[in-house]
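Given next, in structure tokens, is a single chain: the form predicted on its own.
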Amino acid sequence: MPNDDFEIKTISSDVNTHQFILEAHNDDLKCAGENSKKSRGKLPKIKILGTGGTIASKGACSSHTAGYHVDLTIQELLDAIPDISRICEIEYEQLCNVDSKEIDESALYSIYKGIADALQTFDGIVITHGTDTLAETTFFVDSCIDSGDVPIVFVGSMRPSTSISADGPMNLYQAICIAADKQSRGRGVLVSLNDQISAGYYSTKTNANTLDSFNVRQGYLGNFVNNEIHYYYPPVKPVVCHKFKLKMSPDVTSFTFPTVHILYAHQSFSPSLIDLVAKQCDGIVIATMGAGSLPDIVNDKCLHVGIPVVYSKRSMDGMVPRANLPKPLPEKEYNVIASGYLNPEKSRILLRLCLAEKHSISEIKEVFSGVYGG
């Protein structure tokens, strides 16, 4: 039997979460019902991190779009893009301002503490950063920190300020706009770039030069359009994404990972290489020629030394099986592992990860079958 008392109503005109409130038709109810809408209607606390990158760089001229370099702070970037105190309140920080190939692990360490800290206070957190590891250090964030429903979002430029047509205020613009949209809570670490809205955990740069740089195959989300974010899948999370607790005492200012080094496989490729580098890490990822393809006597050799080695790929696309790697040897523990979809620099931070909290070869293995690889 139906309740006259109360009048269903939509949150949003569009239905697009599906959820809704019940509106009292009473004039006691109504007040109650406007004063839960104007705590509602407090504007989203945000925090940005700067860290440099292309999106804070200078060139000569406004026709050069190399050669340039980082010189901006976060409040010279805002100055640069429209209003928004109607949509955000704002806070910022400046954690370091470089280019992201200086990005090391104390600069990782700043901002993985600065997005830890901003996680208890504020609403949404955006990050400025370099392109060229902007994929690695989102990858590295996902893994590491447990956001809950809160928004990070990177953003960077392929542009410098001062070029014509600069694309790093607008980005930095929708960024701050996508941190502060309800839609965005719930969908873990984001990249905002050329008006796409993507997964950190699966973007990764494949163009050096143009805007459209980033190929995210498995975590294009959605679209920023005339000031309108369309999401084109309800919230979620990378399924595949294996959560580290980083162990650290108070007084730590830098991360201290375990070695692991990266070689490229080509024709010719010599065995003496996996030995040299062996000596000097802890484990090795090797971009094999396809999918998980390398020379019989360097899948030997890489049986036999005794540090994980993970087989990734050289290509932008596709993955590397188990059905792939070298058959085991019956006298000793299985020491190669597939990466799975991850790319050579994605499978190095895992590794990374793995050695930092001593796991065995078959822990590391049932991590990286996560990403559909081990």
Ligand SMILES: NC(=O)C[C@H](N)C(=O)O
Given for the second form:
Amino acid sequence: MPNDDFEIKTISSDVNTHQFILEAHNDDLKCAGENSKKSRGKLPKIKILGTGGTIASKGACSSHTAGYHVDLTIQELLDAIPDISRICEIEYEQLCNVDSKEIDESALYSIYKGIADALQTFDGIVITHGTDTLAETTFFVDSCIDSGDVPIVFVGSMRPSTSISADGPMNLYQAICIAADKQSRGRGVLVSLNDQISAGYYSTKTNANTLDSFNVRQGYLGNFVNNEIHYYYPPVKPVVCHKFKLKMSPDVTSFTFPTVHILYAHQSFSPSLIDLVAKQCDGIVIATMGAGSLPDIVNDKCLHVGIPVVYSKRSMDGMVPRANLPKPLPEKEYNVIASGYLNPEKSRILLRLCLAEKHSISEIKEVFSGVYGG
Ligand SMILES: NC(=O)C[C@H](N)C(=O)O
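Could I see the form predicted together with the ligand next, after the form predicted on its own?
The next block holds the full complex; its first chain is the one shown before.
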């Protein structure tokens, strides 16, 4: 006869041994995060950093899912989530409150600084962020911060707070539970959206409108169902992630980065665009056709333009291998670099970080070889 006083749960850290943990069933243990509360004797401390995005937006009426504007503070977002105080202790801070198209160097730096400061004293960190450029920020943060065991969870929404079936409150609730859960430790930068947990390093927004807006070719790490967090793997971080050391500055507005522009290639792509853009930047990323294809005349221009040019791709999936770079004289060190698996916007961030550290072309190639380019 089943014993209703016991609840059987698989715990991901025990997947190697296929162990099942028997726990006394208690009605108070219905909210996610309660297990960590129980084992630690006190609630985990979670820092919430608000930056804006659709999750903090209001539309004209409840059926509108476009044409809205950022209008809610992080405090108002948290007020909309009942019961969170049963799961963790919260401290929150508004870093900025903008659509993520406005995230610039100083916003990026304040996110970096907010996370770096919180790492010292909190068990987990949640950042609310617009989804349009969320994957750029997660890639940047994972490239600059060694979070140790502390989970850093980014979250947004696709519907404004005013819409029927707004996804923001549940997404934020789940992100906080994920940050508070001890199973999330040692997993680095995470993205929590639409019940799915994925690695910030690999996540990409692949749909501009649907709730299922992020797809991860490298696989989801876990799922959130009815207050249960299901990780599919033990804690793991991306093997390819190169870590940079940012120079902390007390003034976020004085933070600058080398300039890198992205060009989108197409049939009859003009080589003159390379010269035009090169005058205004320190490096170029090209969204090439296929896996590194550019017209011969454009390849020739890239080889001789005198600044680093990263060959990325227009295609959402796949990669640009080093073997597809133009190589007229194999023994000469040219300034063209293959992006490997990185899309143009992530390649741009990686190139900016390399240039900020004044890496030579061969060092930049070495960094990109981590993502199987170079
Ligand atoms: N769903 C969103 O968050 C999109 C919004 N435009 C943003 O990135 O801020």
